[in-house]
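Below you'll find only one chain, the form predicted alone, shown as structure tokens.
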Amino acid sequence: MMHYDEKVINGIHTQGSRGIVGFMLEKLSKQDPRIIAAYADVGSRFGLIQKMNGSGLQVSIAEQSLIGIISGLCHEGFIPFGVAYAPFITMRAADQIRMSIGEMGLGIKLIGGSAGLVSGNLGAASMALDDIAMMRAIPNITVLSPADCFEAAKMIETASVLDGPFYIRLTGGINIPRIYYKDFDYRIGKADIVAEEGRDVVIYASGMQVYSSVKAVEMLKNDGIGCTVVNMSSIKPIDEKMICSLSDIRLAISIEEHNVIGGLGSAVADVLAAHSKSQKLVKIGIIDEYPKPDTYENLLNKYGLTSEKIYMNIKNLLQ
């Protein structure tokens, strides 16, 4: 695994949620020529055209074909990354993923950019709000959602050296708030407590909502409400031990840019039910509907996914 000093980490944080893909794959492909990327007409958006130096394949707007192509490359000994916008690389290619990746267990790494609400101005078809639910339900696939650019870099590197299929879900746009400032040991299936201000509430968050939750906890602290924020970047496998260790807290909240059905909140609920925990869980996200087109900021506000709305929601729940 690569070592990341402060200068490199600072550079990674300037890449944005999509640019980090090309940035990392360029470095990794130089170390291991088996690493190759195929992308569905998004090369310029993910920094792939500029970075991959001939080892990137443009398959045009054909996500279903992309899965078949990288499946063949995997059979030939390559370590292929398939890159596209999240709603299209998952839902449009669902059957191909189910058969070629899930059933065959091929070591394919899928990266879905612009997940959640960030493309909300383009309408519901461009919002990935059901991708976690689908990918969780397909056997053998590891599902990850990084909190910031550096964690995304660590995930991409980790996926490149581990066997089996991966889906990495990237939320947010260009300016991604930082959660991690120093190098750390990223481990699949492990959650990370990123704020620990008390045990009145535990917040399970993924993607950009980790930062929003941390900021909300700072406001709640001023009101005498102590919360713990857990970065659940590994959604499948999920950290059951962490969830059980925090199940004595009276209120748990899941926060995600995803339908509240089938996403992170459902994964947490599955663990609580399996271990007979009676903790109350409130799921904050998109409540089983197709959002109407709007700006990212307005949609986050509408669905209670800003730090201010999270703050108010928790206060109301405790009252």
Given for the second form:
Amino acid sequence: MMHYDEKVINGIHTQGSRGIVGFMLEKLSKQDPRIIAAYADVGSRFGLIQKMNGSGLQVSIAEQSLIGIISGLCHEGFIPFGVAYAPFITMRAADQIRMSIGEMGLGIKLIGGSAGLVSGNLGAASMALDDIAMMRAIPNITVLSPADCFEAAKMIETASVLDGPFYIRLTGGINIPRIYYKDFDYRIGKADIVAEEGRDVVIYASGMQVYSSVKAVEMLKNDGIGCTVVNMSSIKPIDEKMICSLSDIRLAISIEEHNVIGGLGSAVADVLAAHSKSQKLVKIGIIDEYPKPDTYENLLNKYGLTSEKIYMNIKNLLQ
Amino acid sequence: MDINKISDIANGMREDIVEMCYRLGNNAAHLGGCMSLVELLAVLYYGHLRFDINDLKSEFRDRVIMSKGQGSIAMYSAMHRVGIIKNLSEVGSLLGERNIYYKQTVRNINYGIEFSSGSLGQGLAYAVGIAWALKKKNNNTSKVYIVLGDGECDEGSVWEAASLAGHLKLDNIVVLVDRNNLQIDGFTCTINRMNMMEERWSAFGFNAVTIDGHNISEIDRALSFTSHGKPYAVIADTIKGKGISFAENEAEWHQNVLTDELYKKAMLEIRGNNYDAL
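Can I get the form predicted together with the partner chain as well, since the one above is the form predicted alone?
All chains and molecules follow, beginning with the one already shown.
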């Protein structure tokens, strides 16, 4: 197990959403030589070419091959991580993933960078807004989206020691605000309450939207509105117990950089429905469309995913 | 290499295939694409494949990837004839929760099935991963044999992986292309003309050779070749439905139902009897 002291944690927080991948896989592969990082012409972007040496495998711009190759590595007893940008490692290679993880049950680990809106200036082609929906429907898989670099580090480490298949969805860019300052006990399937200011509203968020939600809740607090923010970094399995325990709050909101169809909000709605909870749930995210190219900031603003917009939205909903 | 022995195995495999296809009843079976593979797999399994019958997971076994899932039943027939499958009854109905063998392979390494097939074009990338892993493990003994259909080569993912296999100089990969010239909608030349197949594989960095895929000594010679520094591709010219008059070169026998009558006819033909003369 990695030891996370203050210095290490501070170092982790400077890595950014992609750099953290190379940072962790280098350390983990030195501990366990079965760990291999295969990447589809994005090795330099994730710090893998610089750090992985003999434990890295360049597969070229070929995400379908990437999944097939890491599946073959897994078949031979390695612990392979496949790394690419989120839309390409999920949708482009969906059939390979379906067969490898769903059918063969292979424990491959997938890391999708730049998920959500962060690559918005490149257009919808480069945005992953449907990856959760697609991956969540694959049997056996664990789908995670970290709230900050430290949680990402914990997830990568956990994926490397557990047998099963993983999809780790990384949102945000180089500057990732902190949610977690100290070492903590990370558990898959466990949601985490990161702000507890009252029970007027409960916010379910994942990825970068956890931070935006926490900031919005601080503003709402000044207006006398008490909110609870839950980091839903484990999207599958989902923390049903947590969702049920907060279902007596009159308004629930899900916030995600994903289509409101099939994402975190849908996963929360599944739980509420299965347990006959009548809690109102408002899903904030991309409203079933592919955006035109724009900056990350403009797109977040457009879909109500900034702390100011979340604040306004909740104020309006409560009126 | 004992040609008569292999020839007997091939005949036995054809009987096995008809038997297994018949068991599928109205669910239909891939009779055509299994029959085209018989000699290729007979020579591979009997003459070349490294396996330990008592330890099918042995590290130093050769890996067989049936990428062309429609050839799965032919693979079981070869496994039966070399004793990996002791009795054809183990294959069962090829359906249901409790089976091991299905009409398209379902990965089960305890039984020598390395890969789940059925979604065409995925086996070669998987083979590249295995081949790279073997080298990483310093296993210079095992080879990775992968069976592709010529129709399957329509899939772009085949060439994506082929290019990388060549680039990485994975000389432990042996690609076997079953060129039976037929796919569901008809002759491959009318659907997507894959001319210059040997040159294509060469261009992707393979040593490539074209052979008669029903000629036992030609197959044996091709499989005896050891490729150094390059993966190896054997393009085997075959006949879909080979050995069964009503199925030979008939696209409808890609997957079809063996009725009681056709089952008898097929068995009689394989055993050298003319059904019409009876």
